[in-house]
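So this first bit is one chain, no partners, the form predicted alone, shown in structure tokens.
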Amino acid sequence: MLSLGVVLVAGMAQSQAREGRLLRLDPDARLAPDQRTAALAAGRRVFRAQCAGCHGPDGRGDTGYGAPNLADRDWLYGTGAVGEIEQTIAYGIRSHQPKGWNLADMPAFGAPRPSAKERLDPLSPGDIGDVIAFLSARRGATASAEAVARGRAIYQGRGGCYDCHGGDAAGDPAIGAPNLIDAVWLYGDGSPPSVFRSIAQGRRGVMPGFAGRLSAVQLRQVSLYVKSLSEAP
């Protein structure tokens, strides 16, 4: 029993030393193979306990309620650096934590949109249909030239869509504005009715921050694990 106790204590000390080294490294530093294996195994356990409820056990998300796919190399916030992932997990999205991603959300364009300076007129169903035609054409689909022209004018003008999603509709990962011209959809399947709902009703998904619920080393481990999901073949 004494020998077993010594082995357990030595194992715990070794584990704590390994975790300490992990935290001292740059989040995006290249890890030694054994250190990476241990970190990913621990991160997988944290992910399945804390994150899989929304993102799924395989990390592929759920477009029914806007849980992003974490394995597709398409990053809504940031560029996919481990440090950025760690910040998102620690402080959340629209979680009202000062260090979280709180800047942008998608208003309901089918209703009046109050702002600090003015009240913008809502878009009609026809207006929204024209914007969808414009976005479809930007993705290479066939659409009415007249509808595309009207949609472009709305997107770049009174709709104000360009302000978040950019003039090219390719989004802005600095604020979490999705790319609207790729094949990746946060909500729904990209069909016109699905896109119509997003524009008309708005979207404002929330991710809680896990700082305080997870230790610093757990945050690092699960961030490394999430990054590894996007690196899989």
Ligand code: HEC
Given for the second form:
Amino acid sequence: MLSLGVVLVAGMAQSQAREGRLLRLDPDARLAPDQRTAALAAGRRVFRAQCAGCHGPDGRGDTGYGAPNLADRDWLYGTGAVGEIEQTIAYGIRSHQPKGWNLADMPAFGAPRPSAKERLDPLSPGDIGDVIAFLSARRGATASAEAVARGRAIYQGRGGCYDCHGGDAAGDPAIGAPNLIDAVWLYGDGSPPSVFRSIAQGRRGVMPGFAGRLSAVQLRQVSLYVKSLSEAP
Ligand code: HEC
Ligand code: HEC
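Shown: the form predicted alone; wanted: the form predicted together with heme C (HEC):
Everything in the complex follows now, all chains and molecules, and the chain you saw is the first one.
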């Protein structure tokens, strides 16, 4: 009995020491193979229990709900460094936590006052159609030249789109404004009706913060696991 207890305590001390070592490392440091295997296995368990409900069991997200695919190389926030991923997981997005990401929402341009903060005026359904034509043309699709010209003027002018999504419409990872000219969509399938819905009704996806719910080492393990999903071939 006594010796079993000694073995258990020794095992716990060993795994605590291993976790302590993991936390002392730079989040993006290269791990020793056995350390990495243990961290990813633990991270996967956390992911299955806490994250899969929104991001899916394989992390591929849900465009019906606006939960991003975590298994691609496209990041809404930051550049995909483990430290940045950990920051998002710890404090969330629009989560009402002071350290969470909370710099911009997608205004509802179909509403009478799309955004008081940004002082933007509403757009008519025709205006929104023109902006969609402009964006489709930027992605290489054919669209009416007149609609594209009108849409460009709205994008770069009174729509204020450029201010958040960038003059080139390639997005801004400092505020979580998605790229609008790639093949990755946060909401819907990128078809004109689904893009129309984003522009007319606005979007403000919420990612809860896990700082109080997961331990420091669990946060690191699940961040490493998320990073590994994006690195799979
Ligand atoms: C209640 C649903 C929900 C849960 C649970 C959830 N997420 Fe999220 N997560 C979201 C949404 C929605 C977004 C996108 C928010 C936005 O629109 O900016 C997001 C964004 C993220 C991002 C940013 C991705 C990027 O491209 O920058 C990461 C990383 C992430 N989640 C990881 C996790 C992990 C890990 C867990 C579990 C510990 C988790 N999430 C649990 C809904 C959720
Ligand atoms: C104040 C900043 C801001 C402005 C202005 C703005 N957007 Fe957005 N937009 C965002 C943010 C932030 C998101 C992501 C919302 C989320 O994560 O839930 C977004 C999301 C979107 C989406 C969904 C993209 C996807 O991948 O599903 C589309 C489409 C879009 N915006 C188009 C536009 C157009 C067109 C305009 C101008 C008429 C515009 N936005 C103006 C910040 C802005």
